[in-house]
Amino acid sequence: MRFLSSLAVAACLVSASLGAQIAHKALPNGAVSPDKLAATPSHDETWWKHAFVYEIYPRSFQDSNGDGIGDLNGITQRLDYLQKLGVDAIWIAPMFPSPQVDFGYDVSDYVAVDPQYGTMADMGKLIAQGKAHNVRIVLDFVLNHTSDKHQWFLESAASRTNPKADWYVWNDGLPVSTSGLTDYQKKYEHEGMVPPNNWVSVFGGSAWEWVPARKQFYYHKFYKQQPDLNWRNPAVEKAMFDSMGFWLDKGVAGFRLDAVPTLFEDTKLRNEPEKGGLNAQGDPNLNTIYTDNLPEVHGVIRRMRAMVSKYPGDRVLIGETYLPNTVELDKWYGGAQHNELQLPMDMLVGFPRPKKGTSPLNAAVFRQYISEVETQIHGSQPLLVFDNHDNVRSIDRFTDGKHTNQIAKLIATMLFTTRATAMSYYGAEIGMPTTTPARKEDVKDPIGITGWPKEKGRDGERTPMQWTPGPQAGFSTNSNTWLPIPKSYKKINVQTETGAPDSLLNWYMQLLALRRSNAALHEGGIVMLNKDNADVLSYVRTAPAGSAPVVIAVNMSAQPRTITLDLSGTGITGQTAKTLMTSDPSLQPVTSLTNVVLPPYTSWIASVQ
């Protein structure tokens, strides 16, 4: 872990871990200044700071016993892949039972295992051998809502005086006869009384539903099926905590946290400000500023930190943090204190909001959002997300729709060469595409059966992992799978790329490699170069004394681009070139710094000598 302690070490080791690389500059205070400290190369060997994690849909990842739905043994028996890949640990979305209105995460037990995926003791075997295969177990953790099948809630629903009347947040609402009411307030009227306010579900509706039994509204930012939690009741607090002990202690690495920043609300429960227009959903857009993001959420994620650092092992949180910008993001790592989340989440770079009309694919905004998390951050780990189980592939999102590959090969490189922590979902090594339902009748996914067809789900993202152009694709031995294997399967699958040296899925094995390999990548400072230039992303990995400094160069137009990688204020004096990897042949002889011509959408990465 690294602590505020950590800022002075880093200053003492500047002059042996650079020598004459990089020229540090003493603040007053003798600290080191931020951009200078993202410059200095760091010897710390805490799993995580250099892990690369791997998202995998149990559902989807691999069926081993041929119902069509994957299981927890199918994901043990990938673990070969896993490691040949170089996949250092596993987050595994909910495997818990669940009643699967939102696919596991509506948990109705959050301490056994769906019998859909399998047994505790399949639990058990996976995080067995994910040990000796050096690939560590991180369970998907849903702490914002429960399923309404849960106990808890069955109970809280049931009265008024039970003893769990206050582990979910409840309200009596107001009188349909109250003045200042909204129009949308008094659609969902229930025996004289409305919502207390104008809250709105994500998946669509409003977020209070009426429980006759308590004669009160509970508030759901989710489904209705998906009850918040009182995170303001203690009692509330130690059960999730004693919950996530009870895997702690069966030896997961740690947790990814879902929907972490919606654990509190609005004590005084104000309308929140419109936006105008409607949603998918046809919903009111709302800023979602009584809703999202409280300050509170912070006392609860440092006592969490504080709980898991009690076991061995470096356990880490992960944090599904989306942020509007990174001074925001720095507040979930603790700011200078270092102690709240090991990993939040940073979805500014890896989902990019482009203005209409223009390319995602923008060099500058990812050199600006790249720099921001390696120097505002008060010297924590970053951590780069360009896929998910809810959202479009980065394949979909990025390309142009003629250098589909290029481009992909571009995002891995961005990814696997930075100073950041890696995250991708399964199927983004071999460029699955998204494959949205073309009808109604197809979606499985509740949003997008409710948001026809503004709002066509999440389904696409999910689809079943494409291993070989066999039957099923591999996945299952059932014709009829959860949801229907792509067409691309023929051609975009494991086996096929594993035996074509240009592929996508071979480019990420060697990304990989080098990364553990090469001391630069894989302890090596970052310093942004030619921040001009507005079609080329590059910058210099610096290396630790007696190893080579290591270039990386990513066009992002359609044109040829010629650039010169002025390396002067870096301290870096080497002025040639070797090319460890490019994804195109033409760079592989190149040996100079000066008058690079990178093709179209071209990676190149190389080491100055």
Contents of the next structure:
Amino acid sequence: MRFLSSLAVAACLVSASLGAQIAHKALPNGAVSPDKLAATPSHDETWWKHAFVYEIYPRSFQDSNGDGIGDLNGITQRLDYLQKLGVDAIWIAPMFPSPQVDFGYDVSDYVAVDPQYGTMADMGKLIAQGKAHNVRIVLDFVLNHTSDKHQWFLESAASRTNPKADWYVWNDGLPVSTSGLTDYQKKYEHEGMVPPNNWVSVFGGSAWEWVPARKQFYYHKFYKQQPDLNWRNPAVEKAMFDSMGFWLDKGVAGFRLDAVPTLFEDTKLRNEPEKGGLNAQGDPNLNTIYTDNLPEVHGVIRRMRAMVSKYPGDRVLIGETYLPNTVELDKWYGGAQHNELQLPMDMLVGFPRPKKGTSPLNAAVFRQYISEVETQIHGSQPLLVFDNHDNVRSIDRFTDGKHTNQIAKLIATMLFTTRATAMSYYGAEIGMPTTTPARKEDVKDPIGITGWPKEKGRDGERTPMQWTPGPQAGFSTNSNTWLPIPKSYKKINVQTETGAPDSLLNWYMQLLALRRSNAALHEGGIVMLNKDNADVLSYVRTAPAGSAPVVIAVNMSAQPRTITLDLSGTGITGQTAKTLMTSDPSLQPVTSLTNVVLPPYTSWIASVQ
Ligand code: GLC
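Any chance you could show the form predicted in complex with ligand GLC after that form predicted on its own?
Time for the whole complex; same chain goes first.
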């Protein structure tokens, strides 16, 4: 399964343009308007509302000790780069002790550091040096499951009567003679017993694993080496909250909560409805209504928010929240109560699922989802993300095969110019491509081994960071890196792109600098423009008093498109716009808003005069 995949900037601080300010209007029918949202951020300087959060896969970012695997000291060495890029916080994928079956997402100790990534002292150094670079540290917390080698599970699995007997999701199963069993259940018979229902592991096979010592099955949403914790047991919640407290005391800025909608399962263990057909692992496609996004999870999240809020310094809770729609997403903020996660990820904008044969680069779809997350979450702060360690990189998902660089710039433009907090993944800023193994024997991610060739796993988006055109791309001194260095490193690397004014890396840096310095981009509201245009996504960032609004237009088609930006409904009176950034030089420098010619896949950002 794929989880679903030249600094003119200083001059950009635009001067006051009184004629171009927005008028805030009274709203019909009580709806939350983007105009209204404009007022919220300007009064609240909470750091994470304006942040750029950068995900680091620690195995793959920088190897400091020559063992071919990235580590914490490697991250510390690269803090200067991160600061220069404009990163406010790094989310580090799990660096806790782990058998590494799922490369760290199988944690065997929540309050220690895996020796292959470093020591607790190295982590302390990273937190302290990060602070000196204004780069906060966000840890990845795996709440749903532990490793099967965690002490808690070893104890729990030993008998039905031990003190942790009820820390995981155990079940007797059913005698194989029971009537009405599905064929799928019958495939998993042990000692005359079969799993209690048809639930399937996301990573393949039944979600139930037999343990002879208990003569019972345990439930695992992911690999069988990742048994699900029983979140109905208050002791589990306490142990996990205590572990989080350990790291909060050490000064981390918050947590990214792994797979958090999966904490609870149906107590009646009902079969999940089959949707028809088989997935890449050969298991029936199920509608996961009894194992995903159950309402009970919100109680845990509210208590967690209250616990984290006791710590000073605006600690933040970010959620890995793949959800079906914006209404569900709003619940993860706590709706009108705003008492759950500050930043559940919006996966609808960045990971669209186009109909077969159609492009995911679709202005109407982006417009719809960006508008929804701006207006339907009770004024909470959206979090957009296009890349992570589980999905084919966005540069490969959105390219038309010919305009790759322009399209990558367009995606970055959307990421950094709406009102949302922005999250990205190492290498996206240089356009690192997904490099999927060509042979099954080279695959490291277990789902690529079991799912080959339909599912080739996630190694492709986890290859080492490409720093230089030199040996091992500057990632390691060891020629035997844990995943091979992709051939693309000769051209696609930080060093080469730093020296190329038109590079994607420089586009990122300019966008991030502009987002900080320009008042409308930093704290203005957002209003969609030209809502019927099928090819061009355009919007205006309204400006706080004394600043100029900014228009953004991206042409998502292979044809030039001429647009008229009609600002009449927004209260903005300016008629022309001064280009701040464009991915095509023909748009320099001042344009009438009634006749903007956008070449194919061009991004344009301009301040309204
Ligand atoms: C999340 C992680 C993914 C991991 C899974 C199980 O989806 O992002 O990498 O395999 O949870 O922990």
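For clarity, a rigid core is taken as the largest C-alpha set superposing within 1.5 Å between two forms. Numbering follows the first chain given and starts at 1. Here the structure is a predicted model, which is why all the values come from computation and not from measurement.
Residue 587: CA moves less than 2 Å between the two forms after rigid-core fitting.
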